[in-house]
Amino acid sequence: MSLTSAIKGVIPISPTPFHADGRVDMDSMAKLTDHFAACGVDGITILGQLGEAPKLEFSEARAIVELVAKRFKAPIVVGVSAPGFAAMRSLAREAMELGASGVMIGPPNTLRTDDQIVGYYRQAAEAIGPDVPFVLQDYPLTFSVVMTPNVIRRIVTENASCVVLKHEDWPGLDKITALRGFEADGAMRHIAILTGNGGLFLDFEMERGADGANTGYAFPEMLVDVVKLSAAGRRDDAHDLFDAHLPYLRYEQQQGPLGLAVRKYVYMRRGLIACDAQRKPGATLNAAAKGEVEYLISRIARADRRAVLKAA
């Protein structure tokens, strides 16, 4: 099942569960994958930045891809960002042979000029091969690489295998409008635009022309419903549901390991992973933070009963 520009909906970014001693927890990975499928998502991304991919050995990454490909029947995107093209190519080709639908590539933080960015993606596409569809990850808050709409247009135009933009610029609503304007004017072919940042701006991103979400959030069911309500033109219903989750979503979207610690803690409290550990170096929540998270989740549960947590 090859990834194409026609994809829409929610493609959650899965965390990688670990045991307390740092071993990959494959049983929790299986349970989490099954939960995503039950939520009605339209695909899944594994080995992303918040999937702690840089901390994994190649054999561990391969095992995760193999497990997910055997259990999940919708498109699977595998993060293959790497310092060098040899490692990127190895994981991309292995993932596709195991059943992945495409890969996601983020830029190295050494890129400074527009030409450097465009040249990098030209070389990356050549390295993984023209038969491997890829997601262009635009995440300046983490990668420190700023891609203007014109740069994205150049990358899409030069690389037929670029089929999805993972849009994580912030602020970025006008960027979505500009890209859809290029399409309307015939200056750029259509690509799917799926948004990130934990869904923090999903309500208005859908109204600006996004096709859905490609992000992590401890309640992917909410993302699925907001995308469907928005697509159906039920604006107030979409915003009402989104607003009920927003205070906790904001808390979870703290940058770096702390935000991931929040998300993993809630996944653990939902009974979807056995342990909220990150592989070192990582972060853990102290008692005060856990109390804040529990309080915020209890407030969501007033409007959305799916947020009722299991007893501690």
Second form
Number of protein chains: 4
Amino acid sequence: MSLTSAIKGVIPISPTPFHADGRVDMDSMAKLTDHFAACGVDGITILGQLGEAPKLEFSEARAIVELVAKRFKAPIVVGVSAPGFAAMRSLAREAMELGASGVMIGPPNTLRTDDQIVGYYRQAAEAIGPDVPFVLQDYPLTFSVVMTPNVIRRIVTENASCVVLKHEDWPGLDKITALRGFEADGAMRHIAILTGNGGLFLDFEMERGADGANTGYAFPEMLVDVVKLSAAGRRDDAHDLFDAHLPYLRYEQQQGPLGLAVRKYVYMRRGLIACDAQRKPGATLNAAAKGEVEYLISRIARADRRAVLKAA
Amino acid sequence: MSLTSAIKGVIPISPTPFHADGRVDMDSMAKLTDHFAACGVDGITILGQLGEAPKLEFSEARAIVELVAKRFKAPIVVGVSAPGFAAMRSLAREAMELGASGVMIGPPNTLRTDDQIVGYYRQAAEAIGPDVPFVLQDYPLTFSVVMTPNVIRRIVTENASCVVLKHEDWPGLDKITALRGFEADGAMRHIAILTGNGGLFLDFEMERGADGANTGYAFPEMLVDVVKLSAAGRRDDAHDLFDAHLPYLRYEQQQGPLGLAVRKYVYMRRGLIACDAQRKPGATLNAAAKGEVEYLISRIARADRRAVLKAA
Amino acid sequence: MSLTSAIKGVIPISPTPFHADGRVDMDSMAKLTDHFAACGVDGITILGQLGEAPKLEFSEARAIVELVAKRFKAPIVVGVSAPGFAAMRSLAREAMELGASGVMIGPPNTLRTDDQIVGYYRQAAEAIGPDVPFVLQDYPLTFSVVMTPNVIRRIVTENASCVVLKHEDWPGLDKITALRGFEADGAMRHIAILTGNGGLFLDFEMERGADGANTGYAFPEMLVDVVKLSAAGRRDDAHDLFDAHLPYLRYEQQQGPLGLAVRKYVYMRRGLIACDAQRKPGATLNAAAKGEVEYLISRIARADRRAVLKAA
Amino acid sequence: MSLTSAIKGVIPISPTPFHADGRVDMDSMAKLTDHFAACGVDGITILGQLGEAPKLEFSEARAIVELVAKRFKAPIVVGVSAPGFAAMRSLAREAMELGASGVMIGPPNTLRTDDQIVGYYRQAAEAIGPDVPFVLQDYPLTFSVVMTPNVIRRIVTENASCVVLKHEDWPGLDKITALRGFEADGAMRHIAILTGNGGLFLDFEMERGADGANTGYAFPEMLVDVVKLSAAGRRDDAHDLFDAHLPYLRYEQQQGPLGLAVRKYVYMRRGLIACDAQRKPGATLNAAAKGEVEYLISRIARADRRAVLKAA
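Switch from the form predicted on its own, shown above, to the form predicted in complex with another copy of the chain and output its structure.
The complete assembly is shown below, putting the previous chain first.
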């Protein structure tokens, strides 16, 4: 099952659950994977930034891919961003051996010119091999690398194995419009556009031509529904559901380890992972933040019963 | 009327209205100023980044201060961030002469170490003179300068004329808690904390100890009400109103010239400025974006009648 | 006398002399200007970064242009980099009125993509007016903006008023070769390439096709001679003179206010300015650094008698 | 043989030799190691940035450590900078097992505040274990992380295992003076200061209190002699030798892959490695650059016969 540009829907970015002592919690990883499947997602991304991938040893990363590949029956994308192409290639080849469908590659934050960015992806695609489909991650806020629509077009055109854009530029709606315009003009082949940024603009991204979401929101059920409602042309319904989640979603979408701490806390409160610890260095929520999160989720629950939490 | 650390409430950041040909539109500036006053705001900030200050000639900036000082009867804060202290001093002294109550200073994006940041504000405070109260702007997303709570404490402690923190770190809630903790411990004198970031976290910022908002949201009425409701302890009411605005607020809070284009479009649609043009270089909304904005505002209007717009 | 792409030779970047109390020292400015003329330079650049331009008030900048224009009979280039186009336009128009031959524009350090850079220069050229020739400053180390040869070609091609490249990329020799290759291929019209970086690679830059130097080395006499020797094909002689200066030149070419402190100290020791103070915020040499500079210059003096200093 | 703060002298940074097809060239690695020993160096650093470490697979890195540990009888420092502490720990523990004496850690380029930098080294020291001595790499030009002397003092004070500062700030002389001042005042325990930056300021760094050099200059013989001459108080002799090398040294010290290409070319021309290839992505010298390098080395050879190269 190879990742292709025909992919649509929701591919959640999975966190990596840890025990309080820092060991990977494989049971929770299994539970979480099964929950994603039960939500009706269309794939899963593991070992991204959100998944604390740089903190994992190779053997741990390998074991996670193996576990997910065994129980998840839709495309699995593995984050392989690395400071060097040797490590990227190793992990990519290993992941594909183990059953992954493709990989995700973000740019190093030292790239500046258009040619440097395009050149980097040419080398990365060559390093992992032309048989490994990849997701191009465009996330200027985190990577400090700015890709114009034209740069993305060049990368897509040069590399047949580039099949998905993980779009998380901000502002970014007009970038989707521009890329879909390239396709309409025959100036670029079709690629899937799945959006990130915690889902902060998912409502309008779908209307601009995105194929779905590829992000780590702690209620993937909402992402699945909004994508479906939007695809079905039920605009108001899509926005109503989205807006009910937005106050919490905005809170979750705080940058860095705090945002992840919020997500892990909610996954834990939902019973999907046993412990909200991040491997060091990480962040944890203080009492004030926990209270804020509980309050926000109780407010979602007024409109979306799936957000009802058991008493803590 | 001098700006002091006792300031509370809402100080909107005003845009600068231009005619389509790029001239400053003084009539709209007057209208907008009067609207702010009618909203019950507690001050006004002009000539910030949002006010396109770097695009103005000195004489234009001067004229705007003069106009606002004549008709606005609450503290006026003037943005004086500049690449050099000579220009900063000139504008600060001139603005105070004309009736301003204080100035706002953001850091140059080349500062890195704690000492560089503290040193910069020491020099800036000396340059403008100890009799000019200033607002310390802490906005890492735009300035790429990261100030820890301790750095802010050092700046506040060294400079008696530092009276307000314009807080727009992200994530930033725990920073408010930390600063209020310093005050509680007697480790730092009190300063006003007014929050920015388009208001994206205003609901919780108030709960964490902020004194109000200092940002450019195009419905300052909402900011005023949320600050009041929150100060009155009416938590649910504050969140209800805030949440009704959040889908649009989030859309407005896109970084850079696009976010400003959204704001100016809405101010124009509200009849508060004649034209939504930015002075070059700037951005304008395309048809898709205008439609999205109209849709979002129509949805606010279901809960907040002040957001009802006349047909375009 | 307009600046054109036919310019060749040495255009020193002049510091701005200040009195110890921070006032501009116009007598020293005059003396320094006359010294440049006596060295046989081919132009002069004033009010650049090295000239502490951002610390000057408009009226001070104006007075300096006026003074230099009165006594210097070769092209005068005025630095007009500014955070906004209004200030840039004001200073550029004023400077040309007063007798300048052209202006120099460096990019704001927030530019990232190729299109952003090209767009910025299009807007800047439009802002100052098509009748004002400008120098494109390419200095990634200071500005964090990386221009590929192709970006420079686009800027040159779009803007007829772009006549000189101040080249200070590092590494940068192949960029000169690439640009001269464009010219040879008919892919770009000719522009003058004058090199900066304190002269650190002047020896080879001339061999790669540069037209001269545009930098602030405190012995412009050496720059003049190396450019002439190189132009005359006297390679070994050019390198012998250059190498005699290099140990000190390398010391002078330390980044930021310290490098300027070295230069000003040497200009003062040469009797060309009365005081080595920088306007605040600035740096001064401590005793150790002064001793190092004196030692280095005494070593130049063994080969180049013009570097003999009077006893301090 | 553990690395301690008593280390003095020259610890060259070794490149990693590759065959033209990208395989590690272990024979050249052995030859180069033996050459360093024959030069009388006091240690060796392998797998740094200069050693293209991020391009190596773990097994390759391991093999290199093993080879060097077998034939080199002075302290071996292994670069272990990594995006995550898991990989850092793995390589550090493995390297020490194989006979390394310590490791070198550079900061990730996302660190900004003083506390972030100090916190990072606390976590890194904990990750590798308190029994692994480490070199703190302070290289703002490459890492974009600026450490004040006070930050270095905090790191040294918090982490007993921090024994060496690889100093390559620029300007950096006063930082050495400040750190030695801390030691003199009893404000900081002694650490070794070894300097980098290709040796560009080695002459004065020794005079300011450095203990030696830790850099990749292609004639380590010169570094050894300058350190000895300087330690012996033979100032003029030290500078004479240094200055003879400086024109080439400055050429070699171009940032990024080009600088490495120069070094590898010279090591190859000296017969110390078989091939000057970098593993992809890398740079190679064009004909013009090769000619420039040959010319510069022929000029060194007039004063230092060790720089005579065989005809190419």
